[in-house]
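Next comes just one chain, in structure tokens: the form predicted alone.
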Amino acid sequence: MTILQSLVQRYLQYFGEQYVLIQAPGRINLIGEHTDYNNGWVLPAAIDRYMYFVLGKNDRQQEMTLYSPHFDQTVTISLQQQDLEKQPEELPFWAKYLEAVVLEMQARGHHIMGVHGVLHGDIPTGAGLSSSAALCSGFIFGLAYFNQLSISRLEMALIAQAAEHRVGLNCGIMDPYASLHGKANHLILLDCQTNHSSYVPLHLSEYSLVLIDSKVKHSLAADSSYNERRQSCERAVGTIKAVHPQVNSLRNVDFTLLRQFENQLDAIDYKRAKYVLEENQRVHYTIAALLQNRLATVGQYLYQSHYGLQHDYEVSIPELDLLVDLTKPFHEVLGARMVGGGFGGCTINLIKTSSKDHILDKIIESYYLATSIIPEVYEFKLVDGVHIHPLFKV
């Protein structure tokens, strides 16, 4: 039995009533970590690994039911304003993203009627491959598609961010904008200043992308190293505005006009700023050298952002540096770096297919030996944005 099978059987046997099906895939980033805050450029694109929500209408109008069959948890999440912000520490964590979005919704004016429904993923959570914007999203396109509610897919990743943000972790728009707007065999250049984007096609030819994830999990929302670094680029850029008031991000500043401020800056905020500015710049790099089908070059801006995120926004843990370290001796890894917010999760490698299963062995037996972890391996394809399964419809 399938993954969507078992769900919409779970789904019947506890609602018993039409339903739909949406899938929200998570995300991979190319390359472009940490700017999407600092009103940068990033290369993410959607994979096929999804969050599924079997989704129907209820009879109860200020309340819906969620199922969980992963951590075998039933909650009920009230409609009601006074209700949802009296006590919302008695949620789990998993649902507590549902009920930010039903919060933002209903902040920007959204009247939601009640549902219910089964929810389920095989997206790695701690992998960073980004199964909580997947959540959100989703669920926010089931909300809009039961409501009838007309808002756009950028609204959509607007009200996704807003409700992370709710949980705790400022991140930037990235994450549900890619769950949201993917499409298959395509990254997406996305500028996180106006949030207007291109779809770069992606040909790898005689290559491959696969993800090695190293099993330590994060959890951004519960950690706030990842809040640090966006408050010391915002320091940076506090410090620079002063002087120049035209200054609002990161976005705005140059290599010439950061390098004037590096005495008045703290040494780590002036680090993380030059990190952004350079990674800012490796984005459009690698758009243009996978445009040429220039995949060694592709390679090297994939090293060159790893050893920013190791060394200069400090994100990256030995293990993420151990699998990055392992793909040097073979000249069939073009490149690799952590992908995603950091502290644990996955490494994204660019492998020549016909030697990939032999390297990925030798990597996966290294990395045992040395940290008697075994790592898992990910392949994936590009796929489309969220969007209701063709063959589970209403």
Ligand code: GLA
Given for the second form:
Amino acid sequence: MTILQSLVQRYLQYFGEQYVLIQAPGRINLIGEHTDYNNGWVLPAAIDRYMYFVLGKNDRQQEMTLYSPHFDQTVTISLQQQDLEKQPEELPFWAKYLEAVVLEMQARGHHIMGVHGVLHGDIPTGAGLSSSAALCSGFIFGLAYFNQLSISRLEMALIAQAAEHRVGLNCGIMDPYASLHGKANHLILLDCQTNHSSYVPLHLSEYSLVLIDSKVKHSLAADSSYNERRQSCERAVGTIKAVHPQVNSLRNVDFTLLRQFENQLDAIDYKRAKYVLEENQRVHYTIAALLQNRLATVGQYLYQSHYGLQHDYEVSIPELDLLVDLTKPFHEVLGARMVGGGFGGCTINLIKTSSKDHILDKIIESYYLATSIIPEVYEFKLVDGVHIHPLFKV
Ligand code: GLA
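Next up, the form predicted in complex with this ligand in place of the form predicted alone?
Below: every chain and molecule of the assembly, starting with the one above.
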């Protein structure tokens, strides 16, 4: 039985009537890390790892009941504002995102009636592949569907981002945007200042992109490091803005201007801001190289991005650095870097397809010898954003 069949069966067993099955993809990001909340550029794509929701209309209109077979937990979320604010019992962490979605939609004036359902995912959690953004995005899509709300995909992404803020991560818009706007075989070039995007077809000829999971799990929402990086950038902007009021984000700062403030900025804040400016530039260089099929150059930008994340932005960890370093002796690997917020999770690797299995075996072996951790390789396809599964709609 497939994962989808078993979820539908669970749904029928618990709730027993009409349902839709929604799938919300996770994402990779080719380049443009920690640039989204600095109004910069990112180059993500939705991948064929999903959060699945089997949802139906709930007769008890003032609450929703949701079951996670993975955790074997059922939660009931009240839709009455006063109950939500009282927060009678501690919700499990996955349900906190759902509750935050409800609160955020209500705060934006969307009238929501109850749904019930079963949810499950095959996006590895804590791996930098945006399982929480997929959770929020798929749920928002489902609530909009059942309540006949006409909400654009951009607004859904903004709601998902705000829901993550409510849970405690001051993230940018990249992850839910990618989950909601993905397109098969395409990357998304997103300008996080205007929230406009365009699709870039991904043609890698005899090369492949592959993820290697360090298996060091990290919840960005559970510690302050991510939010501290954001604060560093905002402090740098604040200092520059005091002299140049037109500067609202690092997007409005170029290298010459930043250098003029080197002595006034805290050394760490300066280093963080410099990384952001460089990474934004790399996104554009990468696009140019991709469009001209200069894949070796794309690979060099991936390595440079990792170097910046390791030494200047300091969001990498030794295990991710090791995975990247292990690729370097192989001329069939054009580039590699950590992906997502950092502090754990995966690297993304640009590898010659014909040598892939052999090289991955070598990397897995060396990584295991050094860390006693067995890393996991994820192959993936670039897919469409959140949608209703066509075969499972009654
Ligand atoms: C996390 C955040 C994103 C983005 C990345 C880093 O995934 O949710 O908004 O900042 O980290 O690029």
